[in-house]
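Let's start with one chain on its own, the form predicted on its own, as structure tokens.
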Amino acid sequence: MPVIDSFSLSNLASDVLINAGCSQETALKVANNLVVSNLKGHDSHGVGMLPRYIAAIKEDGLNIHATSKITKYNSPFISFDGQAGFGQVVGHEVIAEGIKQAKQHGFAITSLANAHHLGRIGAFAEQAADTGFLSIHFANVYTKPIVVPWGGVLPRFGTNPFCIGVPVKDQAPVILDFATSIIASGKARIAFNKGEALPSGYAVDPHGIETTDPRYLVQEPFGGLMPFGLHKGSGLSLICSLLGAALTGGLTERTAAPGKKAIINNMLSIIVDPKRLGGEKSFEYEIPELLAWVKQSHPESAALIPGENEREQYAWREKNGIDIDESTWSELQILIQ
């Protein structure tokens, strides 16, 4: 299995996207993107997702040329339609807009329709928290269903992730982000790169069946994964979808069409200056307090905080380097040729 630094593995990356005909500051920040979920352990979005963009571009699911447009303004409400560009361009240039909404408000709240993938919804979160601000993301993933509704047989929604980033004073930002299934899609396709099988209870075989087998989530005939926290999981999930797609005017998964390789995201995301409300004092005193009497709950601090594991994980992917299945690596240099 291939050890690659991020600085190669980021060249890598830009060259791959620059070579299907993105502009190099695109490439670029597609690329670091891709290369920090990497780093911070969720290879489910980092530079694997290459050869399923640039089968998009080639389908022309993916526009490579676009920038967020602003289809309706009533500041602070703000909705953009993302015209199927990279969704770590528009996405960016959205909560961008709406922190800038935020700290003449005090809040702002966004939409964003049809951007393609939007990778890891941490990302923005942290945006925010870099300038002070708290943050709720809601996402939907408008392609193939591929999460079973709690009882039900038949995928129905997407991996639906939700986010929020907290802010925290002289400390790194609490980041809360997940997929609304038990895992995301992308860990299923590296589970069957290297050949492993998946926890028990976290899939489904294409007749409704329990399996461990990822080849289900990945290759016709397909299954399904299930949801997380059982019919919890399920409602948040189905959630992410009315408020981050039909709320946004972009399309749930009630529509989407299988075999297509573009993957559209939509998100409604809500950004608040902490200074607005009452608790300002209690927020910067009480959250770091919190955080460490949490953290008391095991005698040498096992006790994790919501984003404490990808910053670990950073940290060391950043000194020893990032591990690339070989299938993943093999279909990289296909792409670089």
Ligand code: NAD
Contents of the next structure:
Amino acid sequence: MPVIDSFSLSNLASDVLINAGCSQETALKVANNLVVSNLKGHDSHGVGMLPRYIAAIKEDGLNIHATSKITKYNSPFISFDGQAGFGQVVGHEVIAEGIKQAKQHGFAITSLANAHHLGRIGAFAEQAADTGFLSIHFANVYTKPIVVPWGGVLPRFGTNPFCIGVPVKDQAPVILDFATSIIASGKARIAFNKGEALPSGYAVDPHGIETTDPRYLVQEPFGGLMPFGLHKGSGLSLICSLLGAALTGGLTERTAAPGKKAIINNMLSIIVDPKRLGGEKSFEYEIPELLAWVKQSHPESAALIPGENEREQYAWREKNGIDIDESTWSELQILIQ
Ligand code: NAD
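Moving on from the form predicted on its own, please list the structure of the form predicted in complex with ligand NAD.
Every component of the complex follows; first up is the chain already shown.
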């Protein structure tokens, strides 16, 4: 399996995007975002997404020149249309505006409809946390649904990600960031590429029968993924569609047509100045104390705080390189020719 350093992988990814007609600035932004996902251990949202992005561009489902457009301005509530632009570009713009509003008002609520794939949602929580703001994000995925609701048989949800970022004084932020499906669908793609089976209880075939074969998430006829956390994850997935899309004017999974290459995300973000709530003392003292106490649950601090795993992976992969599965590697080689 090829092992590539992050710098070379970023160059390769931006070359692929420039080949597809992107400006250098956009290519660098998107490439860096994808490689950071690889570095953080989320290959599901790394450079392996590029073949799908390029297919979406060719199909006119991803607008490589689009920026975000304000559709409703009622500060500190602001609605945006992502105009099917790169999520890495339009999402960053929306959160930047949210931070600007939160600085003024103590909070902001932004909605972003019709963005192309937003990638790792944690990137937006990190963007807010870097400037001292707490943020909460609910997103849905407007593609053919692939997640079966608890108690259902047919898929009705996207892998609808949910994310919260909490800044911590003089420490890395807490970043809880996950798909509400039992695994992100890209993880099934990677298992398929590597010829690995999924753990039991993760997926169903087109008839709703349990399967460990990842092909049903990658090739027709499609089956589905289960939600995480039984009925609770299923409920949160629904909330992501309700808040991320239905409430904000975005499209819900209900009308997504099969076979499209574009992955459209809609996202509601709530950005808050944490000092406006419990006050500076609680923010500066109680949060780090609580985190330290949670870590002491294991004598060797083996219990991880959300976000810690990604930081550990980042440090390891930055030093040792990123292993890219063979299928992704050959797809990327074709795209730079
Ligand atoms: P995951 O199952 O790896 O869970 C990640 C979360 O769990 C992180 O907050 C991580 O810090 C925490 N975590 C991991 N190991 C831990 C441990 N041992 N103890 C405590 N906390 C731990 O993530 P996932 O569901 O595979 O999602 C991966 C990425 O996919 C996320 O970044 C998500 O935003 C992204 N995603 C995006 C979309 C989209 O449409 N844009 C859709 C689904 C998922």
